[in-house]
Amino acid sequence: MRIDIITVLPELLESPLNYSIVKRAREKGLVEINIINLRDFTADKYKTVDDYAFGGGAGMVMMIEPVYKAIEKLKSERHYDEIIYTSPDGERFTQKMANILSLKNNIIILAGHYKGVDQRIREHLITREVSIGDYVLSGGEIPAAAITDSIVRLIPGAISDEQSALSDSFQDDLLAPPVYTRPADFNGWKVPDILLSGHAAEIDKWRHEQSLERTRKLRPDLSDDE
């Protein structure tokens, strides 16, 4: 698989694209990751990727012709599954899609910046726009370093325990069960007796049953109930 990441400010993407599960699969060749600055893309001397509006209003837009020409660059290369915009007004980010994504081949992601991209990235270019919640943050890297996490993670061979991503919160539209460790008792504070049972069939059954109360305590707009 293959994901390059188009954005203004690259070094946001080093550092959470460089360690634990994604470093893993990266060295293990399952997974191939491209940070592109475009501000490679532009003629422009000082580098800028960003103008007015037209209309005016306050904030910055990212300018057409460098996301134009890096996406074209990399087309010209290899096909490519999505192109993927992060934006607050995009479909919201699930398990779901995380699944999906992680089937597919090669992927770009635009990391939106400033005010927004120019509308005509968005009417053009762009084949899936996602959102990772209600908030709006500095700019996209960090929504492009958590969907590019949440990808890799379920490629075949990144978890060493591949059914630790199978029963990860989401992937049944229920919220995982509670997890101990040892020690079994600690100030008092003791381990439920049926983890402790050896019976792998009740210990199971518990587990969904945890999953189910917690769901709808905590997230019943993932219910069936409702």
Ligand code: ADE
Second form
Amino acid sequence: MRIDIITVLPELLESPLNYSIVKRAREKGLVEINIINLRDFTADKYKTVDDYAFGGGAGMVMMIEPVYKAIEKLKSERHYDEIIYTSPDGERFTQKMANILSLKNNIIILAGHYKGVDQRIREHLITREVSIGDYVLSGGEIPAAAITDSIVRLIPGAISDEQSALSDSFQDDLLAPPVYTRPADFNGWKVPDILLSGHAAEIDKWRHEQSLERTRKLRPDLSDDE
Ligand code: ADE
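Can you return the structure of this protein in the form predicted together with the named molecule rather than the form predicted alone?
Okay, now the whole complex, with that chain kicking things off.
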């Protein structure tokens, strides 16, 4: 799989995508992640990639030309299954969407910035607009990193214990059960007896019950449609 991220702040994306599971997936060749500096696609000597909005108003707009050139260059080299634009007014990102995207071969993510990109890019080139939640961040870089991370951990082989990705919260519309490690008793704070019992089937049952209970209590909306 290949993910190309177009951004005005490449530095912001380097670190989050260079640790832990994503780093290992890159090293194993399971995913190729390229961070593309939008400023490399402007002929302007000041490397300008934003301009005032037609009609006035506060805030700058990502210019159409550099974005168009960056996307067209990538598209001339290979077929892309999705061209995603990160924006607070996009469709809400979910585990389901991460699952679907993890099955694609090539994805572009355009990290929105300033007041957003010229609408014509959204209309003509973008295939999916994605928000990571109902709050506004300073730019689409952190959303792009979050989306990439959640996709990459689902690629077979990215996590050594495959069960581990399958038992993540949300994978079956349930929150994950609580986890504990040694010591079994810390200053009188005890691990539930069942987890020390050695009865695998009973432990599975307990974990499932915990998942159901936590989901009912904390995220009843997850099972609304069932
Ligand atoms: N850019 C700014 N805020 C965002 C959000 N919540 N999701 C996606 N992109 C964004």
